[in-house]
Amino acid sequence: MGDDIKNDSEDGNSPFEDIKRQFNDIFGSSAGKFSFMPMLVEGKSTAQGQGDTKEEDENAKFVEKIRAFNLKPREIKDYLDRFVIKQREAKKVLAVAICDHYNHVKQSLNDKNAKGKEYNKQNVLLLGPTGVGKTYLIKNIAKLIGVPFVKVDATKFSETGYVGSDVDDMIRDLVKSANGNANMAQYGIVFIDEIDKIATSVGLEGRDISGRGVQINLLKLMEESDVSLFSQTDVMAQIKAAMSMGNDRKHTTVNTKHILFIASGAFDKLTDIVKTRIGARSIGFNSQNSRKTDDSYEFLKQASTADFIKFGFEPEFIGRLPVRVACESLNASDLRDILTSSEGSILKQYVDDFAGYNIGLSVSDDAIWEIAQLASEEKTGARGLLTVLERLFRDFKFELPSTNVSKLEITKACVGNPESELEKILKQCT
């Protein structure tokens, strides 16, 4: 429909009535009760071109910001070190590959003969398990930059897009994470999850999706491709695309050159493919060669590109994920490291949740440890740490805020007992 109103309206027929004409044709004459007020977006009102005004100088400061981009990798590696605990080879690849995609942003932008050299973007891939703190790093190294950035699981993609989502929704989910600034989000970046899941083994029942057209979708994105703003399956969003075709064409799409793209996944069969190479599969209990599951990181470093295609990937698409890089898991020391140290431990959420109450809580050095054993036993990483955590606070929330205890002490003990600890709590209240 987008298509038949550009080229009417390219014949200077008005893109409202083109519309109308098609309401007509789809409802009928029940159509005829649309009634469509050119006047309110064909002139640029006051407020309109305040707004503009505005914008242009937001894109201005921003364009600016790029420009003076002078980050070197081992500050970008130090500040991740504030925030996630472990990965220490993936923060340096990552620290990299950043330095490296802006500083040719930069350039580009600087330097109108750096436009037309060949570039490789240094598209990532992160590979481990659940809950080691991959989305975290993306998230923190967005934020010290200041650029646009959204996250989206590569598993509600579909080839068409009419059944699931079309790949291009992410960079329109990547304007909106700009506050609707397009300019802005052609400097962001995108972050895919779950990417081992749309390999061309891995079958969905029940669902138009293809692992292979969607890899070849985002083909186009992680080069260079322009996007519109205006999904093809959305009426309403074909409406407005319309109604802005006359003053506002430039806004209308999204230039991705200059977007950096950094896939993830947990790539548990990949192990598998590894060891089958590289001759390290375990032949029964005894083996020497026998590793222990925690060891799959050890594989996950030697996977080849060979690997990744055997997996499921096609050679094109793996070949744009040129930056690889294996994440480690977490054990139950790390694990403590992370509610100890890191500047977004959980643990000070809960602390600030009781402050709300004005009851101050403390939590005991043995106490931390046994946290942290039993989040290490859920098997999902740092994420192991809320679940233990809800489960201990989640009685304490409820019933402490309505007595007049002023601070909340948790041991050892209580870890392993909330209930009676609770209890002996409430006691002494009455």
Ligand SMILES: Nc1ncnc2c1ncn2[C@@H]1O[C@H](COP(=O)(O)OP(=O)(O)OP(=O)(O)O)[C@@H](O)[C@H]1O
The other form holds:
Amino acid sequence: MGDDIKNDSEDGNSPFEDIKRQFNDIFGSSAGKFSFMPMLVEGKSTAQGQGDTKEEDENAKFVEKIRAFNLKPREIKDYLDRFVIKQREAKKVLAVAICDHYNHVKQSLNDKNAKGKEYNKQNVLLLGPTGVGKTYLIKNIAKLIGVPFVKVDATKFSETGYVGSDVDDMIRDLVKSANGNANMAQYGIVFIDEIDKIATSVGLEGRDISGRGVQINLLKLMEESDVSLFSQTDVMAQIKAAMSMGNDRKHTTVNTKHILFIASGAFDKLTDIVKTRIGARSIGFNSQNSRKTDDSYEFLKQASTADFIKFGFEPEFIGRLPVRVACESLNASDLRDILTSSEGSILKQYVDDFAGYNIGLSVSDDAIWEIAQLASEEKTGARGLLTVLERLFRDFKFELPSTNVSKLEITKACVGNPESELEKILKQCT
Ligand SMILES: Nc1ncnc2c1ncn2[C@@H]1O[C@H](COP(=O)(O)OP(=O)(O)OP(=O)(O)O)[C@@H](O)[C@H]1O
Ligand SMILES: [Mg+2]
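Next, report the structure of the form predicted together with the named molecule; the form predicted on its own has already been given.
Full assembly next; the chain just shown is listed first.
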């Protein structure tokens, strides 16, 4: 970057030569880091011109891609089926919401008159326990459509942004994930995890209102607002903003109208609210026979707007998340299916890891079933698989690469006692 600046001003006639000198005086050699310097030149510097052409090309290609969007809900669901086990309802609902959203975006790009048309954005709220595929579903959708995607935790936001981040930061993060291309970011997907944590909770002294301000700020974003690329709490960003003041506004702000927001959370306490409203018996559940996690799905899927308001969401906020769907918990046989049939199975990763040391890994069916059962006891959904597999393979991964072993066969007995299996293998090697 330092070199860029030197080259730009080598002719000595540069109109920002004076400003550069002053910057160097103030910031010393670190001034070389300011890549925005060429933006000061009226009529754009050569470097800026080239950058713009590249960005324009990229934009044109991207807009063309959105214009060509012609996926059908069933195709999206079929694609998700390759990676995500179960969650049939969530896949269907998401597939429809995504198609509606991008078809609308496509219409407003293709037809200037469509811009004035009324449209309610299909922002989505995903409910369900940990590790059942909420984030995984959205990641796969963003990958399929090829739009910028960012995942943020709602817990990191504060109302003012002075402590923690302000909600606009998520849009700036989306721009980063689009390699700095603000135009592409305007058609991206923002995934907000842990949204249930910004509900206002009822305490002894009435409602705690800390989450309310964040909700209010969020709902403006979800609808439509212009977000500055430069954070107000970031001094460097403010200098940059001042420097680019003469530039086109569209280069310094992102409009959120076409950004799809998908929020997600576990909503544990919401289950009780719904239960109280409809009564446990009225949906035919016998609490002694059914596992708690399973009936929480049955209740969550019936949550109404009034339940969400009782839970601690502002009516205007929950109103901006009109598409709501609950994800099911995963039992041992679902976890087995994840290991054996998901294209993103974690087991494949282990096979690749061992292949890196020229060791062929195979896992028998009954070992897979054993792993799935142990993982289900963890009660963390598919995340339990990570825990069990890590524990199982830890010592094998450490010891075997330094031996001449070329094959590792995992049996049910080995899952139960990996240490003694490893000992046996190591003895055979010596
Ligand atoms: N239904 C599923 N099918 C296949 N793989 C899954 C499924 N659910 C989870 N996984 C695997 O587990 C990992 C963690 O899941 P994910 O991040 O989607 O959980 P989550 O529902 O978002 O949980 P949390 O509420 O804790 O954020 C995924 O990256 C994926 O590998
Ligand atoms: Mg998640």
